[in-house]
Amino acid sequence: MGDINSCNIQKLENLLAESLNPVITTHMKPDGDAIGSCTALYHFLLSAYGKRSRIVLNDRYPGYLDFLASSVGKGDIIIYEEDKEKAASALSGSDLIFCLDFNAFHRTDNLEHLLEEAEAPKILVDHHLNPAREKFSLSFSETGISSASELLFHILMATSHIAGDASRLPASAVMALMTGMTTDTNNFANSVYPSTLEMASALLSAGADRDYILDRIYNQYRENRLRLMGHMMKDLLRITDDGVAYIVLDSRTQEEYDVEEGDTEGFVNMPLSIAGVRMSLLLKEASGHFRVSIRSKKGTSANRCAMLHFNGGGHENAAGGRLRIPEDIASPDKAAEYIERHTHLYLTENEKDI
């Protein structure tokens, strides 16, 4: 964690001391790690500096994360898709912007141009490959780590306010950090490092209620999620001879099951439990494109596949992207054909070059 050094921590604390109006933002379609890291930082700034920041999101977070969002002050979460003027005003009027869990501005969708135009210093806290460091006044970037929440935890531990003692973190930040790390590791199933377990131990000692967190993350879904899961695994799952499992979730099926953001969380990981499956893809139809989630077992690069064939990228075994209509495929019913052709090409011709 080379970026977490005394020089950078001092720069961070100087910027915070001078800031009167900090803003926190994250990537589009925010997940548990995004909301966990954002709300944790919000509570730290309030506790350590007495600064009430605002969290600006491109779009709404999944409902199962309400327990984190509800801990934030009323009106302090601003969603661009619901109030464009307020979101734009918050970013343009800020004097310090934290950018959490994304490596480049385009990952924020509609917020990209606002971030480009904002004159405030910007601080990056991210764990993805290829960060656009030139866009930030201060960068904390580490790929060998479980999550943005874990990276933020180690940053906060290095500050003079926390001084290595996790018990000095606000209780709401402890809960948010544990939640973000837990979701991004799929409950310690992937991307777990020694530092991840050290973080978990420190947060548990600081009072994190892991049973409560797990209940909120995994036991608060709507009935339709379970019924959709059954349909997807029984009727929609396909497995190729190359060991690629994939599911195409079209708009009609999403309407039939009243799918909301977060309802398919974790589904892409399930086929990896099948012997012989090397890689799993979940495609969800949206307006003019499919959102693509890719997971893989060790030895097969989800990141490289996403970059080469799905206009995306991410981590070695967890990545995402888009399949555009009509640029990549002529129509939604061509998605399965595209997946089979391009994953076969990738696994037989490209992966040997890694």
Contents of the next structure:
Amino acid sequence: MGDINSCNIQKLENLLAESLNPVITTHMKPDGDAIGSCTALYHFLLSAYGKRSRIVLNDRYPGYLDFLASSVGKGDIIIYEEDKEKAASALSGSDLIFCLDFNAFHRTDNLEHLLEEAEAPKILVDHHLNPAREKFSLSFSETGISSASELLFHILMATSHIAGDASRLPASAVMALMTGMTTDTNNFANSVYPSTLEMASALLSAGADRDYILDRIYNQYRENRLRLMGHMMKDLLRITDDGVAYIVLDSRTQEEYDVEEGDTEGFVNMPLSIAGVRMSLLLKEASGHFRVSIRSKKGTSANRCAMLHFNGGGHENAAGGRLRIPEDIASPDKAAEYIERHTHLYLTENEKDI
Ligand code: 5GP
Ligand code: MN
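Now show me the form predicted together with ligand 5GP; what you just gave was the form predicted alone.
Every chain and every other molecule in the complex is listed next, the one we just looked at coming first.
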């Protein structure tokens, strides 16, 4: 963890000491790691520095994360899609901006130009490949780590306020960090490092209630989600001769099952449980494009496939992107053909020398 050194921690503490209006932001379609890291930092700033920050999001988080978001002070979460002026003035009026769990401004969608224009120093805390370090006054970027929440945990532990003692973290930060790490590792199924288990151990000792967190994350879905999962795995899943599993979820099916944000979370991983499947894709139709999620087994790069064929990127074995209509495919019904052709091309042209 090269970026967590005494020089960078000192820089961080100096910037924090001077800041009056810190803002915390994260990527669009915020997930558990995004909201977990943002709320944990919010509570740390409040307890360690007495500083009330604002969390600025592009769009609303899924309902299951209410248990974290509701711990934040009223009005301190500002959502661009719901109040553009407030989000814009929070960013332009800030004197210190934390960018959590994303590697480049465009990952925040509408906040991109606001972040470009904001004059405040910006601090990156991220675990994705290819971070745009030149945009930040201070970068904590580590790809060999489970999550932004884990990276933030190690940063906070190195501060003089926490000084390596996790029991000094506020309880709400303990819960948020544990949640972010748990969702990004798929409950310890992937991207688990020795440092991840050290963090989990320290947070459990500091009082994290894992049973409560798991119940909030995994046991609060609507019945529709399970019915949709059955339909997707039984009727929509296709597997190519190259060992690529894919599902195209069109708008009509999403309406039929009343799909909400977060309802398909985790489904893209499931086909990887089949022997011989190297990579799994889930495409969800949205307006003017499909959102693409890609997961791969070790030895196949989801990141490169997303970069080369799906206008995206991410991590080595978990990436995302989009398939644009009409730039990439003429109409939604051409998605399956595009996936088959391009993943075949990708696996034959790009993977053979890896
Ligand atoms: P998910 O499939 O869960 O939406 O995303 C998987 C991973 O890929 C996440 O770490 C996410 O940040 C990253 N990712 C998703 N979409 C994009 C994208 O369009 N561009 C890049 N660079 N990364 C993405
Ligand atoms: Mn993350």
